[in-house]
Amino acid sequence: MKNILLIATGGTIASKNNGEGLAPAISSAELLSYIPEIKELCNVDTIQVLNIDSTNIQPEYWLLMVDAIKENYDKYDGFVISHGTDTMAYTSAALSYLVQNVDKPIIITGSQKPIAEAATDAKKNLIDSFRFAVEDGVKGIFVVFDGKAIIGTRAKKTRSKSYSAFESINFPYAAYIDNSKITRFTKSEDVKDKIKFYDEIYPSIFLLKLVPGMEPDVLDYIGEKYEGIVIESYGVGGIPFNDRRNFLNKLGNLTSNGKIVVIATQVALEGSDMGVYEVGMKALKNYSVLQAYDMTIEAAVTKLMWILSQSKNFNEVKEKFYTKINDDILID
């Protein structure tokens, strides 16, 4: 029987009603003991890294989470987190470029409804997640949920109250767990490096959606406080330049001045473009910008904290930003 350790960080599934709505109360040996059938299935030993709402998380709370991984790493034979799911998939992100060439199971789960409750997905959720990662040949992060395990880098949240939360974004599902059936539709790679595990991370990334109207010297403000700005642009990924809001020359004084751009799409599905159109082509030509492809917001986010806290230099930052991990990005 494989060994597994719970580690638990709080979100809904672990909450209960404090009279001023939910918040996180129940511990993590606690929530074992809502399926006592887990005994059947694997040895669980449980730690508490946090108890929080997600909605808290902070890009500093991912390196606990890898801490606790990396002091456990040897010791059990894979590894589910519980956690909140209205910033699960950034952690399901970060911690795909925190801890790499994982060669055991890594999942990340949580529920809509607290365990606690009659009515309530955290008790199948759970359970589902302790079976994929007692699955052979399971290896990586992933997030289970709904009876779907998605891959890390790809899983979005797209219902804040249905049981079917997460989608997986540009990429196939990579099983059903249905009961004890798992129908699996992606195979892990083989590892062949030793994991590694990165203590670092630089959270001055900013996240601007575009919208008709913004003033452009909105970047000015931006390029004082961040060193790196993913700009959620329209379609498959443009910067308007028409009459008096042209937001591409304070795009060049950003990139002038050694910030980080990475252009992507508002459109969840299908990715940017940017070669398609003058709108993106007219950046892509005259600056030093990135764009993210078929990568989700959260990965592209993510993956910059990760890249920044590393180097800052344009051409590393690019050959870093488009060198897949954990299939985060399809292009070549």
Second form
Amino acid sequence: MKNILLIATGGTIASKNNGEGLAPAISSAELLSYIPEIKELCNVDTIQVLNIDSTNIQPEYWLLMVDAIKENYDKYDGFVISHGTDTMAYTSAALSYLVQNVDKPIIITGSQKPIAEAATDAKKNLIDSFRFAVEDGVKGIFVVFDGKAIIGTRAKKTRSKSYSAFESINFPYAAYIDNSKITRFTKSEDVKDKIKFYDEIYPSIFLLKLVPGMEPDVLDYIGEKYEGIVIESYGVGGIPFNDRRNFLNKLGNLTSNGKIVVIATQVALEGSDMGVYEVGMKALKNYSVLQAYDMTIEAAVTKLMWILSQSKNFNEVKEKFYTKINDDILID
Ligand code: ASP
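The form predicted on its own done, now the form predicted together with aspartic acid (ASP):
Entire complex below, previous chain first.
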């Protein structure tokens, strides 16, 4: 039997109503007590690194999860992390950058309903996660939710209430998991290099969503406070340069001050392609900016957090940003 470590961090799955709304209350050992049948599948140990609503997740807390995996990496065949759904996609992307060359399964899961409630998706999601974690050949970081396994850099919470809360963005599901079988659609690549754990993160990244009417001087403020900025622009990506509100000069100030700017899109599917329109080309040709292409916003933001902890040099950042990690980007 394989040995799996459950790393609990809180979320709805572990929540109870304390009279002021749902809040995490259940320990990791109690979580396991709701799925006694798991003993027939694998040996499970458990540790609790946090017990918080994932709205309260901080980038520094990802390093606690990294530590828990690092300390136990050789002792276990795989890991299941229970986590709130609200920022789960940020955590799954962040862990994809902070733990690389992963040759074992690291599965992140949670639920839309608490495990203690009669009608809950928690037990299925937990059991599915353990089943995927003991499946031979599964390597890397995944979200398992509502019968689907999603590559950690491709997950996005797209529904706030239904059990089917997560989608795989611009990439196939890694697997369907049902009661009788696991059907895999992606193959975990052979891992050539040794597992690498990173112990630093640069939390100060700003995500700006453009709306018509926004004043360009917002970029002055952001530039004073942040080293990295992801701009959620429109469509395939562009920066407004209409006389009334022209963002290009402000963008130029940011980049000439050494700030790292990534232009992404607020459209959830298919990603950016800034060479198509003049609004994109003007920014791309005249300023040192990056674009997110098919990456999720969660991946773009956390990849910058990981990269900027190592370098703030544009060319170094560019090279790392466009290097594929855990299938986060399709360009070569
Ligand atoms: N607010 C909860 C959390 O993210 C929601 C959930 O887990 O589904 O912790």
